[in-house]
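Starting off, we have a lone chain in the form predicted alone, written out as structure tokens.
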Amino acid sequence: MGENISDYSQNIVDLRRHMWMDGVEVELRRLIWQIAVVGKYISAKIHESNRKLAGFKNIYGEEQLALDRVSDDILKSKLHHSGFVSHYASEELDDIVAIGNGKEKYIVTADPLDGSSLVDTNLAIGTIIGIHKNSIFDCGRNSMVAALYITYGPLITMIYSAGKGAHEFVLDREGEYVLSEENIRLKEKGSIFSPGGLRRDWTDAHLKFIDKLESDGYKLRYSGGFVPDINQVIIKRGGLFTYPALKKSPQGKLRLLFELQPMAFIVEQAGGRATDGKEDILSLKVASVNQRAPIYIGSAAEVAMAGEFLSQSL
């Protein structure tokens, strides 16, 4: 039995070892590791908190749970002392803020606690991170060097990419992130779909697209949380998440910097696609920190099909 345990231990790859083997540059892998550690703190706060939390209003006018503010403070504080981050932009702040001395290499964007409105229902929620060089006011394809998200569910998992594939890690009982799946690849075509927004608010073109998915037998899988729904598409190896342009909100709901760019980066690294229905998400120029965009993200076939339906409405 001792030999088996030893062999098993030798085969375990933790996050730091994986990033080293993956050739991630030293400063970037240290930064990713520090963010992963922050996920442990946020998870602990989630478990410590009461189920019903009174809170503030964030800058977007949505109900903000106390956990949102706490998660943002934890993340910003840790990054401030990291030595690698010059600026920080968060969904909970009204602008990008300087947290370094200006000489650091990276800029971090964050949705510190995506899906916090689901806390009282005990559904999975998550943290979304984008890591940029030089400036966030460019298209993501030019500025992004890495992205990750952490899912707080029955297991705490993290999927990261530093531009060489998408890899999943699970937080084990010893507090280590250990490799679960390496180089995750989506199938060309999936079988599940997660459509956001109210049906009555959808455009005719988007409605026809969803009707087509339903008639083709796609299974509806929508939790109301971006992280768990994207995670499901990735782990199930295909499918589609969409939060479209709405009749009264042509830019949709989700934020380009904090939610869409990081997820698009990861999904592309897994062989999928992410568009606003026309252009790739990572090709969209960022004009402001609170910029929004529609999103079609997942397997290449479904994203291409969405583009075909939307183009017919032009």
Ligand code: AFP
Given for the second form:
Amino acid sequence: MGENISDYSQNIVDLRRHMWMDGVEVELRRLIWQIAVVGKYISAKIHESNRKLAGFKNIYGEEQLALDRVSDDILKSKLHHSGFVSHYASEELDDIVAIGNGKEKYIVTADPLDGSSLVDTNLAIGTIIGIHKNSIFDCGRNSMVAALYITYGPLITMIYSAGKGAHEFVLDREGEYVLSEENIRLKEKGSIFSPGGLRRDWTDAHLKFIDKLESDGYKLRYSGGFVPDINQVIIKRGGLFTYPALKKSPQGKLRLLFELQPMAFIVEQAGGRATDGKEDILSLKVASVNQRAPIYIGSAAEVAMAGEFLSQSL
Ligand code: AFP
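Would you mind giving the form predicted in complex with the named molecule, to go alongside the form predicted alone above?
So here's everything in the complex, that chain up top.
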């Protein structure tokens, strides 16, 4: 009652203000802000693309849309000029590249446009970022200082964590990232599950675990995009996403550096857990940029239950 426009604008907390209030160190908050701005450019490119395909292949031999390349180029060039980033590693590149003068504090990992094969279906897709200090060839728990992801869906949203909780922002019509949820906390146990891979390729232990979730009444939620699937678990305050070890690919499908570590960092900051079925994702040592790992991520109870089922198979 009686609220006018100036009251409204004073109550809005945008991304920069939030990071400042949260005590995020100045260079880190400038870096996160610049990456969030890149999200706006990527979203504009998605809108411009009109689903056009380009026949590039990335280092994993996958056909990629021009959009992957474009998003990667925009991000790399912005980070190159940021003054905060010494090295950049991206799912679209063969190896980590030096983009600074070596004196900058941070190393950035990126999946610039995850789920790009979903563009033609008009499902949500996303950008996933990890921010490290010193070296990425360590375990995430030692090297990571922040992570964020942007979801390009009906709304553009961003969740970041700089190690003090996980916070969601929505891009408003004025192009401002406005705080929508502060300190998101997952429940101990959720009611949805998101299982990747084909049932016939799952191990017996994983199959039994998924059977248990189904018989316990968990609802299936799987879009084929890691970002929206994880985002659903986070925003619904619980549940589980898994892309397990498969019979023919024991390391699963998803990449440790570009996809798993950043999401594990954020989910842990929201009170959830992320493991490869045994060890925490953030405790796994990174030996190469294209390393993969199985993943169980979400509410603590389901991740613990997965661990129990998998340990029974040993
Ligand atoms: P694309 O980027 O090739 O679309 O792959 C998306 C993804 O890496 C991840 O976002 C999904 O969780 C996973 O692959 C889906 O894999 P399946 O197609 O095997 O379900």
